[in-house]
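Only one chain is given next, in structure tokens, and it is the form predicted alone.
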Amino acid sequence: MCAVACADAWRGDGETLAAAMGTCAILGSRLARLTFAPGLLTTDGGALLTRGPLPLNRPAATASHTAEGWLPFRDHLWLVLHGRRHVMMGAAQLDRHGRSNISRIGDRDRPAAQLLGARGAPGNTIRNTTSYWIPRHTRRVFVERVDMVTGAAATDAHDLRRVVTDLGVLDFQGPGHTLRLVSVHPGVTVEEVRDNTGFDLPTPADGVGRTRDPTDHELHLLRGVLDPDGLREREVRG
């Protein structure tokens, strides 16, 4: 369910390269270009385009037989600078406005914990349309206020998209485009996702929807091609 609301986070992208982190969201990147986003680019993770998408957990040797491209570091920061990519990644932190933070939990000079930093965050969320995975949606997460501010608010991204977590599917069209939740996953309720979240959560005037399920043909591909050892089910409690 959950790689599968990662998956339509590309649709419509065309010949965009697609850049995932999290095994769901590479997954849903992955599975997105095997179905209805053929001319979606995808890695191996490094520094190769790949003719198909690589199942999980596989030797990155494997790519030398389905490589059909090289993408060395400098191409990659053109396709960066030119928003020719679509990022999903993580976030320790993110507010109802959009902005994330990877960098430390709490006080400047004396943090609670020191994370990642910036990283890539501010030149993704500028330069390039950005979505958020977040394996568990919890207060912790979804905060008033980051303790860093990493990765810009939807009115100054480039195109803030959307947020799939544990518990649902979010986007951006809320008031003065704040996060709004659009679909809650099978045996979710909305109350629920708002017990987890730690600022008032606007939903659609015509309600929230229910997250699709996954076709069989997605299924198969998911089990039994891009992920057969489960990985999945290691980042995401059920």
The other form holds:
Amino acid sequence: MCAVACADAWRGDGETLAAAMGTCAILGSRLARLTFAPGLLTTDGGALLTRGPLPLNRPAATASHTAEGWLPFRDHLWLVLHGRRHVMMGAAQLDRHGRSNISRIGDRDRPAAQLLGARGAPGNTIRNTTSYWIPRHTRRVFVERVDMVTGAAATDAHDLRRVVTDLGVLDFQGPGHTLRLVSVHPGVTVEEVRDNTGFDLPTPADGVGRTRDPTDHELHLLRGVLDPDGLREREVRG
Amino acid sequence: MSPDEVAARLTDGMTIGIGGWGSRRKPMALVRAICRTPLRDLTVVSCGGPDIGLLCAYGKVRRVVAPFVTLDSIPLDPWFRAARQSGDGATSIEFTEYDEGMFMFGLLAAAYRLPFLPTPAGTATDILRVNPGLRTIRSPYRTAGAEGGEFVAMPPLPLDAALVHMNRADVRGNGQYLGPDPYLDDLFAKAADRCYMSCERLVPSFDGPVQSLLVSRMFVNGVAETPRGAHFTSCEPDYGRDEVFQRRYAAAAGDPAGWQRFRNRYLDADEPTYQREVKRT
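Structure of the form predicted together with its partner chain, given the form predicted alone:
Below: every chain and molecule of the assembly, starting with the one above.
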């Protein structure tokens, strides 16, 4: 369900690089390429653009015949500025305007939790289409104010597309380009999402939808090809 | 040179760049050698991995300049976190944080001897707020297609010394990488006043395409042959990351007695002892 909702984020992107962080986001990018978005470019998680989507937890392609291109980190950073890229990244905190934080929780000089650092978030959001994958939708993530803005707000960003969580799908079409709940996953209520969000969450005038189910073909690809070890089950609580 | 001889060329307060990326092809033998010296107050410039973590664990670091610190398969390095989260002035460190692309431009500017390079990355984020020295600039051009707006003027990241690890090198200091990614190692070498290189194997001449000759001897001041010198980070294709050992490193950091045992056994003696003990593990 989550992987399919992630996959749908890349719908219509054509020949762009799908850069994904997190198990379900990676699965989503590879699933999209195997189904409705054959033009997408995907990587082995390292420097190779792969000829086809790789299964998770399997040895990465190192032989040149499994690669269709070379994208070492420095070229990846070039592509970030060039822009033919739709990134789906994580966030420790996200506010209603789409400002995200992956750097630290708490004070700058003595953080309560030092996280990754800004990484590529500033460049991603300012030049690339950006979506977020949040495996645990809680008030700790969806906060009134982030402790450090590492990803730009929707009004400043190139294109904040959507946020997929374990509870539902959100976009930035709320008032003034703020977060809005678009659909809830089966078994999840709108109230439940609102209870787990640290700010008021608007909904579309015509109501909140239900996230689509995976097709049989998608389920087959996820279970049999892309994630035979079921790593996605470890990322999302049951 | 030996790793210890490289470490002996460094002095307190230096700004040291370290090649590799996250937990990949880090010059760990050189980092371990630094840990065994009395060096202190270092500013470390790095796409950070356990190089940062170990130097923090040994109290060598005053400031980290980095876009991130990660062990890749383990998202966060425990020693870097501890040093940042500590309120103790003796062990806490400063963190100068840039976007990845900006960071690369900082090395490029230093390598090209340019006063800055413009980038849109960092605008509309707190990168400018946490780096109050950063300035912005407007494009002086108004030609069609050129973008207006505000750009961050990323200043150079000049280094007193750079440390890199290569798959192969010759005695004169030419370095070859054989893995899938050069990372930013040649930029580190070019941004530095001095560069010291460790390598898996010294060779009299190079096999493979000339494009794999990444670092030129004109930037290199010393070479150390240190087989498995990137351990426990990866050094493709010679070896992958030692995930078991990396987990052991991360686990030991959470327990003072366990860390003391880890140090005693692996780190406090010398590089041959480290490699011998790893083999016995």
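Note that the coordinates shown come from a computational prediction; the quantities given were computed from them, not determined experimentally. Residue numbers count along the first chain shown, from 1. Superpose the two forms; the largest set of C-alphas matching within 1.5 Å is the rigid core.
Aligning on the rigid core, do we see the C-alpha of D75 shift 2 angstroms or more between these two forms? After core superposition, the displacement of the D75 C-alpha between these two forms reaches the 2 Å mark, so yes.
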